[in-house]
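Have a look below at one chain only, the form predicted on its own, in structure tokens format.
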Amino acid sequence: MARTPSPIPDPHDPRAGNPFTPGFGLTPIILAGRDLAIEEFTAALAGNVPEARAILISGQRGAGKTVLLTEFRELALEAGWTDLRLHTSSTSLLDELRGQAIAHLRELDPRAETSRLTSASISAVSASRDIRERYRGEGEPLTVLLDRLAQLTDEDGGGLLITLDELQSVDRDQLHALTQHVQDLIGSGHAVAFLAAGVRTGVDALLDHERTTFLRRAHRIEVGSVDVGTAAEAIRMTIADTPKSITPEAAVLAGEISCGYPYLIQLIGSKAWQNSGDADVIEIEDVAGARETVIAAMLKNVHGPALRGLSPRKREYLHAMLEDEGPSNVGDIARRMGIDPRNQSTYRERLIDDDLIRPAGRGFVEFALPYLAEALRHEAREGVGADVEPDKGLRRSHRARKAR
């Protein structure tokens, strides 16, 4: 089909660039399938559903955990809440919490800085005052600092928000100490929200720990794929506010290629946008031409880390499923592996826990992630750990070009 070139886009037009965000943790323009979770948290901020102020978000890699956590944080900030953002990479969560609390207290507390008269001239024309910063080098207990900060945020009509991403990597003892402070604040009647996100398998293992009672009572949100129709509409709406458009057929195909997986929704949209070049309409061939690149990226960025370090027996179980077009009968898997059908359940349960397979009816299982079968076939051809696409091309380095 012949294309009519679009006008040269205005480089200052914010709509001119690629609107898709396929990087992990990057917030997309359109959030697909998260309406209910966002409505509940908005209501929780307003005090209508206070039990939903403690939220635990879990899911697979690329499912949108960090994106939803970020959206919740932005909603809280818009509502006037104060955010204490913690990182699992910190040497001490409590030290980081203390530092952030003090930084906010210096800004919010009208008593953060005090002064007293130390001397004055007889004529009272000049005076000397001693300035004292309350929160500099002061050893007040963290409980006191948090209580004061929560009190100030309450008075401002907001609340105190504490967020923690990559929960599966946190030290359990530090997490226990942190949640004890959160519980104390809630028990004192303050408006406090606690949001945490992590990979489902790691979060489940963490919740088995005896000192994570608070998290086990938190409102659990499991993020995952959306239906293909919703994915297609998300892609269409993302493009709608740009100088380009996408044909209905192209949007449907893009949704199908994405399998509704949030990371793939952004990836297929981004690649199709690139393929369309300067044209003002994204056609079905632009989407179809991006399919192999999208699958290769999924294999490298999602399946590669998931399969790395997998035990030989688990890998054998997955490869035994490749003989089936659809869901696999667990009895057939056991026969292909040469084991007693009753023994296959051990590997089945472990792979379900790893988010690699899922039940598909009584006695059947299927792959839990899009294009996992393709990743396993690639392994069979190229060997475990082989790159999906070897790097190609030769280019002079900056240093070489500068020397010419």
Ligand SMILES: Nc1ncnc2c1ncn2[C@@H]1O[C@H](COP(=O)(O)OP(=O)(O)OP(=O)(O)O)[C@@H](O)[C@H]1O
Contents of the next structure:
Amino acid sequence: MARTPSPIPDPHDPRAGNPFTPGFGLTPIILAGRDLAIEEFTAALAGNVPEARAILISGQRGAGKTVLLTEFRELALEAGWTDLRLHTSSTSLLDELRGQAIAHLRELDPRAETSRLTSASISAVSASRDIRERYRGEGEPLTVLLDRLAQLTDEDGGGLLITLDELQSVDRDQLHALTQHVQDLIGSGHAVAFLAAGVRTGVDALLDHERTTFLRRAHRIEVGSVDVGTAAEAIRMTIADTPKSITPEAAVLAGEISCGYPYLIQLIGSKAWQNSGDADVIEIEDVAGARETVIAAMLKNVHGPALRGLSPRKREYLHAMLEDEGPSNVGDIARRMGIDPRNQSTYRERLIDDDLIRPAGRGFVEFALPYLAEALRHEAREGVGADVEPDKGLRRSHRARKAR
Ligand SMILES: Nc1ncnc2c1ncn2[C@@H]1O[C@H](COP(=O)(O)OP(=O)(O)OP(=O)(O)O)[C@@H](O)[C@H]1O
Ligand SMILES: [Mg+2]
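Return the structure block for the form predicted in complex with the ligand; the form predicted on its own was the one displayed.
The next block holds the full complex; its first chain is the one shown before.
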């Protein structure tokens, strides 16, 4: 059969938009460095090892946790699973769970149909309202509702997926109650998967508490930077799907500037794309010219929040590291801070826990995030918490416009 050739896209077509996704929670076109995790999850969905289906994704801000969680959810939906998506911002996780379970039961439960038929004998109008407004089992305990839903999804050949993002801000008691339900369902032999994601430091603090055993035993996926070559290839492939292209040197430089950090991959790609304007090819200058803006955005969106609540001593420690080009010797840091080398290790440990520095061989530490040194220098110049690019713009608000 003859195939219709796909139309040749016009690079000057304004609809050919920027393909990069430099925003939190936005799934990129090309996922860099997640093949193993995705293969494992696919196997866990298809297999019957319940432990493999309790997964905890952790990592730094902008490392790609939400994106991986979303990808897992889509894989589960494609495999015919049903998802219950919970938010730590909701007042009650269990109420949210109940609400979502009922919404699915309304669609899946044949008994919902019975309720429609019973009321239909009274009046067709009230019947349709009835089915929309209530589910027959609405007053039943949550355990019963979840059990019935899991039963129905099992029979469908799928399973029940429960997800929870931003785990670091969860209320501990509510989390405990939720994981109890998950454990009960697994214990009853249902196909259930539980996926949670959160900032590593917050998640570690949470796991230190008793009653989080379920999560401590979950399969832990630590997401973070990919290697620079993989980042360059992700950028090249993202552009290859569009009417534009990028020179190999420009792609390599973009990969280097990204340091393989997922958020930066999207950011540098996006800015380089913008800089290339109407041109068909993204050149090395387009990438080089984007470097400063990209670093400024990283400072504002990732480092700013991380550095904001830092104690003066910890901050001093980080600043003491700035004198070194590469990793810093902990003895040198103590000397620069004017403290006993033994006291130094307290701050060192805390900063490692904060994910701001990491060990770099015996007696050495280095910054754990790209461009953190730049963020600290910026702070030293402009003051703590200063805006990266102070906005001096003045414009009339909607009030002024209305008053005209
Ligand atoms: N595997 C990946 N490959 C390329 N880009 C990615 C990948 N994962 C995430 N990104 C990009 O990185 C950015 C951050 O992703 P995401 O929102 O998932 O991070 P996060 O870890 O959830 O951050 P936060 O801690 O703020 O919630 C987004 O711009 C996203 O498009
Ligand atoms: Mg997120």
